[in-house]
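In the block that follows, a single chain appears as structure tokens, in the form predicted alone.
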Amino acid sequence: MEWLQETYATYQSTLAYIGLNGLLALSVYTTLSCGQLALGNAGFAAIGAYAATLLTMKAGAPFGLSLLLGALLPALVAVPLGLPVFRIRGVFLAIATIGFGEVVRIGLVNWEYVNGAQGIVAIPQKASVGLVWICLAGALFVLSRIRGSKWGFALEAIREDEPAARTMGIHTARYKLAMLVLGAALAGLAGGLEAHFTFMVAPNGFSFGRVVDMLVFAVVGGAGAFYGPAIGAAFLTLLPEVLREVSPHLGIEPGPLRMLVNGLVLLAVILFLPQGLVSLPAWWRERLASRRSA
């Protein structure tokens, strides 16, 4: 029991970071559900950042209530984003939300009220690992709910052809819209939990390479079942743990090695599991069933 409690101890981090970037990874991959490279999810998560951390230290809110605003705020802002931006679709979608997250990050580095680029430190640590997992929980659920029911097939539709989808009758702006909107949430409030689990947050957290991250995540685990980016999410975060103990004994540095095992890791998911990891076990009974048919 004794080595339990240590070995949690040690490891608590990584375990508050698996949940965390399980749901900033379902946080992308509520738009590539609809088929939209939307990537506006760094600018997402600083709004619920400070949000709930400027509403904890200098409103004095409760946890919850901050906790809970900061995923409202950056659902609410979705909504004027979304109007103009679904208008276009592809890479410049993709490029008009990161232009979002780089202005939302440079108007935080040159606020002066939250410290500008040294961001705000001392946040009291309100959130707990069980939270994170719970929030990760919570958001596993609410999409699994969604597949299989008339929104899913709706969205399904618009991924697959999205002018064959509106002649059909499917409203696409709206759903398009809605999980915008629900993705922005998710990714308000895993930078709330963050915040309030590192003790600080600072704009230069949610940069253009935590997008990539997220984005990584949710192609490697697979975009195309809900719990795939959290898969991608949990294998990713895993994985520079394993790699600080091998690297030693490989004479490499545990930071460039961890950049090449993770391109090596992405290039082999895209050529061998098109969808991602968790097409691992159907790609594995294909395997032996060619093999026993041999």
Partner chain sequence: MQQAVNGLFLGSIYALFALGYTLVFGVLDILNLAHAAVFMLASFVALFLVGRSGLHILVAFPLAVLFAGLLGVVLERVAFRPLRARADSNISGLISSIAMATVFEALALWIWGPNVSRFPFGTIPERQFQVAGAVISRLQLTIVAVAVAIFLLLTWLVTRTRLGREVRAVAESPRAARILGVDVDRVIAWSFFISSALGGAAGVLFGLAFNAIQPDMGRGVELKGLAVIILGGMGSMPGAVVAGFALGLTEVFVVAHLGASWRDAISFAGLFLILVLRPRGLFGAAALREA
Contents of the next structure:
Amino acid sequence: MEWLQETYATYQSTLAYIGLNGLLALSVYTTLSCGQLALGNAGFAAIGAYAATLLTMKAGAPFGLSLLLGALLPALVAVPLGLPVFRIRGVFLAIATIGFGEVVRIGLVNWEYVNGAQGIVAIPQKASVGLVWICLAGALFVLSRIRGSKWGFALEAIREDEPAARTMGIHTARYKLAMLVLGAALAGLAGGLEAHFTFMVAPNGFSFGRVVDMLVFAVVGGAGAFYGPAIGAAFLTLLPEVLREVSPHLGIEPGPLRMLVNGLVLLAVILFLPQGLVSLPAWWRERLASRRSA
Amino acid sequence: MRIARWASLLVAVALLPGLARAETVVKIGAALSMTGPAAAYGAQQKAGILAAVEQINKSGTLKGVKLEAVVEDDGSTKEQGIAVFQRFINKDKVAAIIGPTLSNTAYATNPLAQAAGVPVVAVSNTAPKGITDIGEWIWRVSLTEAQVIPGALKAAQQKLGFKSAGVLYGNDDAFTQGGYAVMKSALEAMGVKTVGTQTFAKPDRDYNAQLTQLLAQKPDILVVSALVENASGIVAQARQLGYQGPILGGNGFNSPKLIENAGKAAEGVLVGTAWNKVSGEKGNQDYLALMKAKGHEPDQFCTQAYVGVEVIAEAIRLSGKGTREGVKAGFLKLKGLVTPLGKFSFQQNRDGDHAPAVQVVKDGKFQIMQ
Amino acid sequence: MQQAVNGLFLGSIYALFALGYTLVFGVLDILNLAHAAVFMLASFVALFLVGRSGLHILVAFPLAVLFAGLLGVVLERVAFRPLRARADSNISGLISSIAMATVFEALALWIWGPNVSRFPFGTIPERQFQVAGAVISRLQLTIVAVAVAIFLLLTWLVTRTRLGREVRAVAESPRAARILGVDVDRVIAWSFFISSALGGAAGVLFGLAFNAIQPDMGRGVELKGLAVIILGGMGSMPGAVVAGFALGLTEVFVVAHLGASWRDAISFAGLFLILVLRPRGLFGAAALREA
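For comparison with the form predicted alone, would you give the structure of this protein in the form predicted together with its partner chain?
Below, the chain from earlier opens the complete complex, with every other chain and molecule after it.
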């Protein structure tokens, strides 16, 4: 029993980050599910994190309210962002949204009120591992409803062939914007939770590298299923911890090893398992079947 | 009868090693930046900690207690720092934690230790605020910028007599910003005119634009608050732009890496330091001899980390207990400990207290300025 | 005036880096995010050749550039070619390049460690020149000269040689090019070779310029490179050069007068505005080309 408590306390932050990374991965997935590569989510997470923090610390708002508003604000920002930006296609959209994320980060670095680059410290720890996981479960629930509904079909159609979907009468612009807004809300929620878990929030936690991580979680897990990104996030958050234990035996420093494995896993997935880890059971079944018939 | 006496003697002799082996192991966790922008400091800190632990165990000052250092990489980031701290507190069950390397990381990790009642000894956090004020379990060996820079500036003023200064500082790090604040007020207090202030960020490598802007105002001295990676580039580029005047830096300059990377450009650079390398005091001389025997060239970070271990060992000795409470109780009593940094005591606010010094880079080495 | 010199110097490195980026994008419609990692590895290789093997920089530079080019070919084979048939090849290619970039950075971290390395003193002997009230070092002159030489060489290659024509044909439409008898696979491999060689050259020059070589040195330049190619127009080589210099100059003046913190904001705000208002950039051709 004590062992369980000890393990929990030690790995508390890992458990929390599985949930947080899951939320962030899902936030990128929302737009991926309709075929758009929008990478501004580090910016949305930053807005959510800072908004929630300022509300708790400066305005003394109850935590629940701060979290809610912290998720709402980036969602609102997503609207004027999404309207012009979805006119851009493919890789250009990715670049434009990356630009947005960077502008948010640089804005925060230059904003004296929030201590610029140093960020805000000593944030009360109001978020617990349990709360993070509840939020993740909630997000998964919402996405599963969307998947199974008329919306899900529309998103799938847009992803497969956007011009065709439009001719079928689907309001592609509206769906894409809705997904961006949803993603922004999820990212903002994750940001608010993270700030109230790690005691501190700073602009350098919302860099381009962060959104690349989110994308990697989603792709490795599998952007075909709504739970894929969460699985990818869990896998890639646990991996460094496992490697940390293993690396002394391999004689490689944990830092490079973690990066190397991350890169190789991503490469293996994109080359051989493009539907992500969630397709592993199906792929395995196929291998067995083909081997049997050979 | 005689057989019985011999037998009991034999038994006693056989038991002796067992008795000697009955000592407690006290673990000290070291959260150090082995990767990231602070890696240069972390490597030195690791060397200092391991040397101190070895030395203290060998000398036997702590009867029946063996120190063990557990070193982990905090990656110069708060996420990794938090994970490392949690492992130290819950899994390794350390009696005390040394580190983390950067003040920036400490802001996120120290509240954890404070809440869990684990003593933290900061050996390289020099941001004036936000470290020891976190709570009663957070203690500091490293002198803050506020304790070192004003003295360094005054000494430089006496020697060089400058009237105007150009200031350059990193605006994305708690340490460099804290350092800047101290430099600004010290210059004001001295009546020196600041003719220009420019900033940069840690990942930057090109400082030509900022330096050109500052040098156009013809300052008598350049005052820089930067970590060593940036510092080397700044110094090199300032010289390249033709600036021959003095440059004074904060704690981040205190690394041999500065001279290694800036080369001849580093000649004449002034740095306030917590460690008087050429001090003839016994604490320092013994330490230098020890490190020389190991073939390791120590810098300020190595020394401060070394003292961090010494301070914990002394606390254990004073309180007689190798537990978390014992270490804290020992800190409260600690006064005038002989260390390579001089006679060390904790202040009322748990910050460190000993005499700082001023260095100048001469002939490719840090020399104490006379 | 000094600031203009600073800006030109910085700009030449940006331009060289962006050229490689835009070349691959022009030909394959793919953003190769491993470009920055090649940039970094070339710098380390040059460092190794000069530092450990004691080669003169004049010999080490072309060798490092060659290495970078070959690495680009490997990159194409491993990470891009298998994905070419896929429908979402530009997104999966992007992700694949991210994976390779991570692998490269991990290898550099493993071999050379995280700390900053520098070229040995005297690799390019120190010497300052005074030109019109500004100070230029021999190092800076050399770098700008080499960059310009490379631009000229590249222009000759693209406009006068058969390979250059083939590259432009493939960039226009691979299918048409194949019908016309162009070995598309070979051309793509060559494009990657040249692109990565350019990135590698930029890396070595950057390493010489700022003497701060470390595994994550590509991060800062990567996003700037992105801004440059958008500004100049994706796929346009003269655009990349002009935009590179423009960005270098703009950045320097922003830092001098607005403060360093705003420097990056200019690139990204500019990038964002251009994409929304004039996606083809200054010189670019139409947005997405035909299959």
